[in-house]
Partner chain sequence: MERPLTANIRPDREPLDIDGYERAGGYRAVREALQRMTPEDVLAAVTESGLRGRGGAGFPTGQKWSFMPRGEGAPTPRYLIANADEMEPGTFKDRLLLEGDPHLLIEGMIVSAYAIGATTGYIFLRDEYRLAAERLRRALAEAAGRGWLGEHILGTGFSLDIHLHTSAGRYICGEETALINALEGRRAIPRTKPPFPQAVGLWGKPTVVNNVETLCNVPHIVNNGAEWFKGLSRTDNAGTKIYGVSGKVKRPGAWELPMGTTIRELLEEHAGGMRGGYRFRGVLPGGASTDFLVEEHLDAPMDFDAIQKLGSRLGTGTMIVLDDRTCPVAMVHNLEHFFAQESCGWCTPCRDGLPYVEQLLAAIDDGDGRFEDLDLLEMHTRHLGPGRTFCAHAPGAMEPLQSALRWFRDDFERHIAERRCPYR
Amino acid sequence: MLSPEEVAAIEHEVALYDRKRAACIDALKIVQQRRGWISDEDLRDIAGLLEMPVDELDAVATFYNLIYRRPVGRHVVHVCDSVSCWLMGTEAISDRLRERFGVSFGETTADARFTVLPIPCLGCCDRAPAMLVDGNLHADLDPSRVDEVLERYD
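Could you give me the structure of that single chain in the form predicted on its own?
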């Protein structure tokens, strides 16, 4: 069940649009910000509030890379999966993350500290390879810088 604060925040966003469903990404972000991810129950509640089919909202949630439909770790690492990053060595970055955490893309470390996910493009091709950690962009990476960056996240 959505909290009164979540409902109020979603209704505030809804008021900014002509149609309730136009606020669906904002609504998903509001709930995810408070709960860390979007459960099936959350999805049903949000869809009901926005008067839209649950399947349609689920399609938006699963399409949008920054909405999590499963629990994630305290920190989420998005590794850029664009052509530029691949050309500039993102495979070495991904290998370093797998080696350090012992998980593959889509998995969370045993201590629930990090979740590693691919993302189609971070929009910084001139500074490839890149990754996003909790929304903070880290570019011009090499495997040794990955460890340096991750030390900032306890």
Contents of the next structure:
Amino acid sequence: MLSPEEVAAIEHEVALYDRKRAACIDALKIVQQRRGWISDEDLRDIAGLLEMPVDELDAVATFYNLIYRRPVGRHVVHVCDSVSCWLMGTEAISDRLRERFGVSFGETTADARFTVLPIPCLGCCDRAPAMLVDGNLHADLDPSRVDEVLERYD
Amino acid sequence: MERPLTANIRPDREPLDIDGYERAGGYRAVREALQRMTPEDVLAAVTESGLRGRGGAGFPTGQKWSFMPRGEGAPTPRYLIANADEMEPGTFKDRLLLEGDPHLLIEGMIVSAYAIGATTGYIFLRDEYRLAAERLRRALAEAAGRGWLGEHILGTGFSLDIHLHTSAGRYICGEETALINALEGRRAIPRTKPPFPQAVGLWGKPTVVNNVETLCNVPHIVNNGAEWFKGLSRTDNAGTKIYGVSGKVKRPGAWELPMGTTIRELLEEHAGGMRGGYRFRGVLPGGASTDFLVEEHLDAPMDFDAIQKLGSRLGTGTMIVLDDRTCPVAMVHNLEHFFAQESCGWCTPCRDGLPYVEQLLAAIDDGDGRFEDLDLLEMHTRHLGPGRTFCAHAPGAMEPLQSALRWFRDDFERHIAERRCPYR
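In place of the form predicted on its own, the structure of the form predicted in complex with its partner chain is requested.
Expanding to the full complex; the earlier chain stays at the top.
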């Protein structure tokens, strides 16, 4: 069940649009921010609040790179795999993450600490390669910088 | 050299607050437009300036605005959307403006909304641009607090609210009709055109979608006039342009320069030339969905018409450099992986064709390709080309591929003949 705080935050977003359902991406992000991911139950509750069919909300939820329909770790690492980062050595960054965590893209570490995902261009091509950790941008990476950055996330 | 778009952007990229922005001449164009010009005057000034959209397609902005229905009985409300969904690989120009001078975008939106009669504006921002979101929220609150937004701005009959919408990551949201679907809370697939959004857009109402850099030019055109704007350029494509360079150059970056600056000047003077040990091989002049250009094109002026004449596109004006030690086949494989993943799946050629193209490239890249695969790739560049798909996603994806098959054909053939990648 959605908490009163979640409902209030969603209703605040609803007011910015001419139709309730337009706030659905905002609503999914509000719930995900608090719970880590969107479960089937959360999906039903949000759809009910926004008066839209559950299937249509699921079509939206499964469309976007940053909405998770499966549980993720405490921290989500998004590695840019697009062309400028690739040219500047993103494969070495991915290799380092695989070596450090023992997981591939799309997987979560056994201690549920990190989930590693690829992401299209982060718009940071002049400081490639780059990655996001919990939405925070880290650029000009090399494998040792990756270790340095990840130490900050317990 | 005048740099109107980036004049307020400081080396540390910390943006001016509203006091600083106003001291620098900010919001003067709102006063000028709302108090001394009619919406038709603003439209005429933008049309006369020759401003073309900076999001990639280069459509004349004034003409786009002129498609909005006007006069008594025209449908209301009307909407203006700033497209800040910058997700084209290799493109990072709008981030500079969004983070470095958010008030300039807001001012551009106010003046543009006045011209088209919009009363609500949305900034459609990709979610990964967290710093931009934070700065835009602050700037929007400051602008509303000062009365630049809200009811009866400057005591005139014009009212405007601007809301920030942060999306959730999907390249197709940059396509204007998919963006409108996304904003309505639907799956972000493109809509058929016509009707164009200017007639039937957000919630069925007249809507203009403009790129961030495009909107940021508008206050300067109102303040300084069409002739001044044309005079900023070295060619007959008006204005300045935020160009960018990424890849193995000495100083990757973005710079505001006169439209028509040559590729060579961008690479050698601004980006400092190639890094030690690397030689220039080719360049995607305006992001991932543009055709490769090569050494013989280095003296081309980077404007819409000149680059089109060479068989490519100016696109976003942010170039990606291929060096001589990077495999062109692997680079195109990376690009097509992106396009296949980001296809929205709405039309069959794009949904099924792009993954097939990616598989062919993966096989060639790994040394498992056949010579007939090159014919299959060529065939797909035609079958996924302009007019064969619902939107421009797949045709855009075919641009780097078709040009790579032309300029780097030997590399494709060597992979197949030697059954390995010669660069590894």
